[in-house]
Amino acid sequence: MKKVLTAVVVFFVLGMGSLFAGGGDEAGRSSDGRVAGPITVLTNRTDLVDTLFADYARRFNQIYPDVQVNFEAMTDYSGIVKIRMNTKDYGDVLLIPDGVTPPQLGDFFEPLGPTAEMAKKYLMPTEQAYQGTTYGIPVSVNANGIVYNKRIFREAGITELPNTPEGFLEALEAIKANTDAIPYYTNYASGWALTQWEAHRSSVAGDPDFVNSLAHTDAPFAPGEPHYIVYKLMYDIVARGLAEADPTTTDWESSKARLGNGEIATMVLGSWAIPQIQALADDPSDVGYMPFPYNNNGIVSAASGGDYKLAVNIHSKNKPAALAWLYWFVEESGFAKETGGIPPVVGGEVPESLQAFADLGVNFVSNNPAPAGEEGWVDEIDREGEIGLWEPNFKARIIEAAFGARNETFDQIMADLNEDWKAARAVVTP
């Protein structure tokens, strides 16, 4: 992917000057100034595109009757969109895919406004911003944790939610011993589900500046560091036989119903998954959500942040209509509430599904933006070293090693990652 995005940057450097000569903003308006014309919206919600999203389009058209909204939904969203970003054809409105670094945002996406001004109305405007300009607004704000089946926990005799890795492993052991449920389901075959673990580096650190600190260390995977703690738990779950028997045959879509009805006890997922699982559960009240099992001197933290950020293709031939959809979607659609997240507008209501976190006194951790002059450093180190913090690669390697499909230890994997990180940091940072 590194080569693809590098090629795109070169393309834009050579071509941007002529692409927008003549003022593209007039496109998408009818002769009387109304917002009009077709737009294509790219989405990862294959499960909602024909239902909820169709209703959104109908409601949007009550305000903008001259805009034709078309959807393209894809399961491997980031993978496909990143390839399409080598052309101009990547929709009019889209979710910013993983792997786009802050300095690249202006090459691909329409600027939405000064970040300081955006912060007065929207949550997390810094997450896809560069040099004081915001390029994307989250469709929802999520907390990160573990979805679990309350009934299975009760049947296993678990009366308190664990707040240490060893306590979580003991709970999974109790589930294995006392129920027929799969204690933990990796969803290994999906790839993307493994990346859900990465958010918990901040849950373990409990520090909003932790991610920025990664640019100043040569060994983020050393014992005792948040990454080591997070992925050691992943490794131990599989190595102790507390996951599904064959990770290569996992299936995301069916796993939601299986967790809901108690065939599966736990999965690491963002809070966005809660309503999807509840909708398929025999009893929706069985579906619970717990923070990552770790505490700093008794304080349990949960990483929180924006979901995918909605943006407008800088090549869109219908930017007025595209921007109208973007702002209507984040402000009026109700998508965040429908999907169990916090609305991205300042003052939005916290969903009931996260009330348990508040009751437990969980400390929500939202990453601070990088200091001036260090924007994009962590992403660049990640790309240069081909680590893949938000890619499934090394997570799959950990599971394969724990499963016995690789002849290497967890510490050997961590040592390799540290070596690659150190070498990349020497290239990227002064």
Given for the second form:
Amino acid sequence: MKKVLTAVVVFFVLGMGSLFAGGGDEAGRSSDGRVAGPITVLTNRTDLVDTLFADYARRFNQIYPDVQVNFEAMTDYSGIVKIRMNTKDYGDVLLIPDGVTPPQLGDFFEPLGPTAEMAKKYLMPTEQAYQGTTYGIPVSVNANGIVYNKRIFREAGITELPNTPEGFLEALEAIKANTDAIPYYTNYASGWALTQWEAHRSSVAGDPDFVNSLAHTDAPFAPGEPHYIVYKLMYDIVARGLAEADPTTTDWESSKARLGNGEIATMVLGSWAIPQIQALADDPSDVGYMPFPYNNNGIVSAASGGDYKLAVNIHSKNKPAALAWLYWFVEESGFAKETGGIPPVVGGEVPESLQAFADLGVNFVSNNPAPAGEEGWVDEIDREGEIGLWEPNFKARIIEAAFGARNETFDQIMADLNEDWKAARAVVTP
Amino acid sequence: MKPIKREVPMLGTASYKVQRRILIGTFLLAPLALLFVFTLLPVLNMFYYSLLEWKGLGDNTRFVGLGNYSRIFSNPEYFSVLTVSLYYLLGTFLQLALALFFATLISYGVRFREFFKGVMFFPFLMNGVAIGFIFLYFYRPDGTLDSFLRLIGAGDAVRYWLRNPGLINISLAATSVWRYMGFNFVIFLGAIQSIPGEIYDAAAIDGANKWQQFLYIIYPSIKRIVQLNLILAINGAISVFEIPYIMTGGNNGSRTFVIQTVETAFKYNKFGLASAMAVVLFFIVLLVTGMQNLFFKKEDQ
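For comparison with the form predicted on its own, please write out the form predicted together with the partner chain.
Next comes the full complex, and the chain you just saw is listed first.
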């Protein structure tokens, strides 16, 4: 019995010892003052973690040879990391998951510097900031628009890119009449692809303060409002039979190749999707990118914004090494270019895929930070009312109504959303 | 060499009964600790969370008492999704009937019985996500099902299996039947095979046919197992999640109570409300199981 007890005690002591052994170099610097120690980097790019990211680690080690970089990639990134953030163990460098409100940033992430100071060097330092302090830098800046197949547009006889919803529908009608391609592919089954439409509220509004203004309206889904215009187009595409026959069985992975080779003509996606589709296309130059078809007195706007923001865990034991990785990643890695986005540093080169936007004179709109005291209001109303601006739920509902699976009209759905918004706003805002 | 002293202090001097208790207790320690840490503790925590308003991140909880419950019960919308479970409930009866049928058939001895056993049980071994994807291909237009129907000349029966709101839950319930039938089948088969062969021989001498053998020998001997399977299957039907979540994300009218709970927690960050919904589901399952037990007890008398 005693022996057993001793064994158990020894086992636990050894176990605890090995736990602490993992802690590593507390100071994060080796004796000669160099940046050192192991860091864990969390990422959502399961597809790149063993290839591109391994290569980044090699290049990073040429400058910082004493830092061991480990990666952890997860598919449901935000969902998993948010749960892990209830412990102290959520990597050293990570992407700030969705759903962290601005006042919470300081509890979880290392402050990177005053926002005004950061703005001189990096793009979008306001997107994860609170009271003048920035906590995260975007890994890349995306524009939002519609990926289309240029060859199909030519074959359908479309010579000029449409800049009104009606013009876009006519173009899709022409594609349906003159080619074998599916005019628009919803990717309904994936869920997330439907949320790509949400960014275009700012493309339609053309106003960097539009999103903040949502906290001051009871009817953001009323006719004529940007949300109504954006989702009316979605509804019309499906209702007029311009989308795939059965949205419920769509497949994202194969849709990329199908757009590349002309079986599909258009999809609403962020600019991050362009290189992925080009990589699978028969002829990469067939893959084009157009802004959301809407104009304010001739001016076409495109919503743009930071991708996930890279940040450092406030509980990290190797902060110098973690910060070194963060700055190296946004400045030197070339990740943004690789993934078709605009590099997050001031004066970065606009990627070739977005050249068409520059040629069209498209006005890029990025959202302003919420006024002091109103931080997180729009997200809070969205959450409280279970609207899900960035969730697929009501978009799926619109598509279901459009293909006739629901006994409600588009206007009824919009009215219902307004009602929920109004009730939630009454709870959230003073 | 000295013989090894076999006496262990304490244990050796205690009576047999005490020794037995100590041994049983020690062996139970590990599973009980696991049960406590991974089942009881989370459930107790869930009850506690259901009294809070919590966004799932940080310590900013607010005690709201039964506020979450009154929100659920004053909103019939939350329960409307339970009707979706009826499809799975009907599927359950089909599933048990099929499992019992195949188990009986195979127990009578057929050619390649081991092979058929494997085929029947295989779906249960497969990952639920893989099954979701297989059946998405199966149900898509011009997919496996449509091709098969055309092959056998039943092209008229081709439908939009998931797009049609009247069919989607039937299609999903059928997938569920396909997946879980093997599990019931194996349990039934095990129970049937525990019936001694002499009884069949005796029945055969008395001139009983296969149907009579099933009715008067097999069914009474495995009645308990049928009840167990029924309870498991009905509880599964109430808390169905995996298949509709993977295949349709709960869209197009296939949302179930558990999907709704998961969305409340992880999409809208209302962990308190979602915990309360989970507690409500817990009591629904408890209630149904209790009712079934009562029903079977009455039948026994």
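Each form is matched to the other, and the largest set of C-alpha atoms that superpose within 1.5 Å is called the rigid core. Quick caveat, the model's predicted, so the values are computed rather than measured. Positions refer to the first chain, counted from 1.
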query	finding
Residue marking the hinge between these two forms [rigid parts; choose from F335, K176, G305, A239]	G305
Two-part rigid motion between these two forms - turning angle of the smaller part, in °	10
